[in-house]
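There is one chain below, alone, in structure tokens, taken in the form predicted alone.
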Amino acid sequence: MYSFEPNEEQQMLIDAVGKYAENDLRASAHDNEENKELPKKLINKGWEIGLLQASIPESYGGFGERSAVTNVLALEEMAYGDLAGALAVLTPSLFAMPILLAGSEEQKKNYLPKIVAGEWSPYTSALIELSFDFDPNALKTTATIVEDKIKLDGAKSFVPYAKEAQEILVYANLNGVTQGFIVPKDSAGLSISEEREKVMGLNALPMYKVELNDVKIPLANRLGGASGHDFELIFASMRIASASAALGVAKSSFDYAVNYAKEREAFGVKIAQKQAVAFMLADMRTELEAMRLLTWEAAWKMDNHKEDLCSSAYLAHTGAVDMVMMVTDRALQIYGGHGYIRENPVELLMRNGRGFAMMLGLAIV
């Protein structure tokens, strides 16, 4: 038996996060969609919470230890706000996650302390890849060991901050198995394109296509040292953390479409009132809360080691992909001619919420 009851703790955090969510993300993502930028300023404000560094043990820098249902209720909030907004404050988690649960103790110790210790820095990780066919466990970018180097040839797509990082964790396929890369920023064959990628949302959040042409790095520099590592734990983390923000995602949409149907009146009544209206209001909330129960289950077999944790993360992410599609959807057209005009906050929501079919690996817990 267990209880998804935030603990005294956890809801201090959730409350800050919260309030960050609705006083400084929400209140500006359109104007940072429109400007296609995240002040820095903004972004600071979000890492000075602290979520990534609660995750982190004294040991490394951090002041506490990981909790993936903690990071799944904080992560949820902070979308709630805006995901691009949540998405660059996280975006040093791209490195640092993988590094604490996959990592060898040299690359904790030698990593960890300067990501958590100082101010936000664009760490950050490539994982995605432009094919119909895209699987995170057959990558078309490749590993090859040669003597004493690693040489990474491929391209990846949607890598946020690329152009500032000064390492990336790079995701390649070694001998049929996915492993992940530390990638200094001046190796040689590594090129990040001039102009940021041109997307349907998430304009705010810069993101960049990394190319790797016969790029070599050393052996100490593969994720777990030379011995390597289980990229499941990883990719499981990449699902939940992706069903939580869609989580978010997915309650912003259901609660703009609620206080609207409240207050706009048709033919001298409130359309909520209309069963038509309120038939996709109940759809949206039961599809809703059913997710978040999957992906909070999720993050507690993540946290208590359980065998079907990688099934649990599928299920959970599958199904949010499925639910933030069709709230976003309906909020729009509950808003009627009104959500289709850009100034509108479901308009926005809907278009970030059709990438979570790609988005895969932008966010960790």
Second form
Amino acid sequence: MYSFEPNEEQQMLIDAVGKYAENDLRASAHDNEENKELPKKLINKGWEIGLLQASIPESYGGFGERSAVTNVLALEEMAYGDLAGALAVLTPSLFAMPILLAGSEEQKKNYLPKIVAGEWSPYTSALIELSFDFDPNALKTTATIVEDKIKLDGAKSFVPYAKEAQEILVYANLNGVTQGFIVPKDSAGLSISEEREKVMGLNALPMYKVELNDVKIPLANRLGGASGHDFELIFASMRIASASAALGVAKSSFDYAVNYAKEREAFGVKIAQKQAVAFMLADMRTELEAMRLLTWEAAWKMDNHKEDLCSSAYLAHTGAVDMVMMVTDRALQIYGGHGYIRENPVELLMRNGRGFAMMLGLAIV
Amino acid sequence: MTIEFETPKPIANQQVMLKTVAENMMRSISREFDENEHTIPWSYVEFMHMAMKAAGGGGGLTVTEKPKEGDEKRPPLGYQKLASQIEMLSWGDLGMYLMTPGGGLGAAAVAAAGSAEQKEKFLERFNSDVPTYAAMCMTEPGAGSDTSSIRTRAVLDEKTKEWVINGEKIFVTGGDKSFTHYEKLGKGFIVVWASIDPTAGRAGMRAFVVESGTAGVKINKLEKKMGIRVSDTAAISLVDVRVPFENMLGSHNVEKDNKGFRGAMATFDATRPLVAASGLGVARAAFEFLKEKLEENGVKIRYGLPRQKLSNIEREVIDMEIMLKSAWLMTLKAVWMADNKKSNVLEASMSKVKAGDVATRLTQKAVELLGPLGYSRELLLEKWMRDARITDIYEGTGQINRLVVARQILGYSGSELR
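Instead of the form predicted alone shown above, give the structure for the form predicted in complex with the partner chain, please.
Every component of the complex follows; first up is the chain already shown.
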């Protein structure tokens, strides 16, 4: 059957997340960006909604069952508030979700209960590498099996909350295949940059460089245990998540643009009454809808174990990257000169929107 | 409700059968009827009529599924099935799909704006043993998208209680087969839009059923077109055409509202996603053909690589697939809403905007990417590009639909956003 409407439970969740996104994240997005920080109180409030907790089964300390579709709906809603805030609230997912999806029983028992039990705590993961052809399926960070240890070497970038994190899930290239490795913070050879990463957007989100020089971890710390795991599933989930967050950012700038165009007057009418502006809005809305459905479908394929999940996730993500750039850029254009002023929200949304092309792995559903 | 993307069984089954039809009854003769404009592909017409009758479709591509008693739990699928049929037939040949026997837009207007008696009287014929057509006459030389400015007039002759219609109509899809007498066809009709009160603007617009063979109606010419050549597009003049009083659809009182006009517009709301579906059928044909040819020539599309690592041709193909798949989902959503009695004005127009764009751009790009193979009339790709171009024009141009979308999202009326 085809069907295109969230169920009751999902709608309740959307409403709850939506309230937080609107009242807390969206209201403070500008100040957080300028101050380059996210108040812990704000993050905790988002954490208490329990998005990750609801994905973890009771047997591992959570209270639900993971649904990619539900998580996609929630993530769009949260990213609508503010991308940096949403990514911060969901940073522990970067560590917990891969364990849920691909971890060994021991890893699940070990980590999931303590992550979801208490307050938000910064478990994180490191995927991105600072090179133009960054490709999660061809990482430059290497993993080598040396006797009963795994040796990790390389450099990671844009790792959220690395400094505060107790454990980092590091992705590395093991004989040509991407695998995750749980690296404790106190491992010898692991160093985290003193300074935060400086990027075009997302300035409220603390991100760090992570270097691995001859870091040795036990074989058991390989995600999925000694025999490893299938990275494709995690990668698909990352792509779907990135697409969902892009929808939220795009919708936020679209809404700002609609409201502004209905307020702003030129030549005696509201600018929204000019076809030149109205048509831009129509195209923005149409593309948003197109990519939303593509993303929903990919998430549904994930939940239903469809064979073509990976290519669906890839197409949804690739399409969403273009869509969010187009929508956020046009919103800025509709604001005219005011769009270029940082007091108005659309320039930040555009800077954040550009990030989706390379910021893979900062969210997972 | 829920979010689901599983193709319903009845649709999946139907598509398998229709694909055979598309390949064997349509593709096989596509080129012949493109090169010989204004000839009628009787094999397709007669086969489709027979097949649709046998399937209980009552002749014609319409929403056939009526809710059965004790069957409330099964979700309605009528429009979703129809959109899927249209997509597959257009994948076969868009022009020929338009020639599928049945009431088409003419019958749709009767169904949308007619009384119970009128529906019985005018629609029964499509169940007969011979293929029968109906067409809608809206566009005039001076009025295309701006349908409210049509100049065709209908005046009531109080003595005979007949409507007397004068005017000129163009771009009537299937106008010839609906009006002209053909031995192999049943008696059809055209639905003519005219004003009964020019001072009333849209409120004065009404639709009239004009039976095949009515005196004063003349098919002036069949247009020679860039594509969809197998489908006839008629220019029709009406000089003192007399039709019975009861052939007018809707109320004869000119109330100060737009009911009659809204009837026409309601027809468009229902048909826009269907036109989107037909455009996407051609687009899919072009896309699959492109991929097949690339593969034959050793070009592999490496899905999963970051953009920086893809070749230009890979990027183009991947972008095409994104366009095509997302536009189809939008179309499905619009018809799903129609099936579930949800207002879909926004979604119907968005699907048409998107599909019109996709059909046009994808086919043009495919021709470019295949170079001389794309341009050669020995293959069908160039024809699909010509055929597809109409989908961003008829049933509301991309621009008109953008206006509809914009008004919906801004909450503006037609006078606030012109």
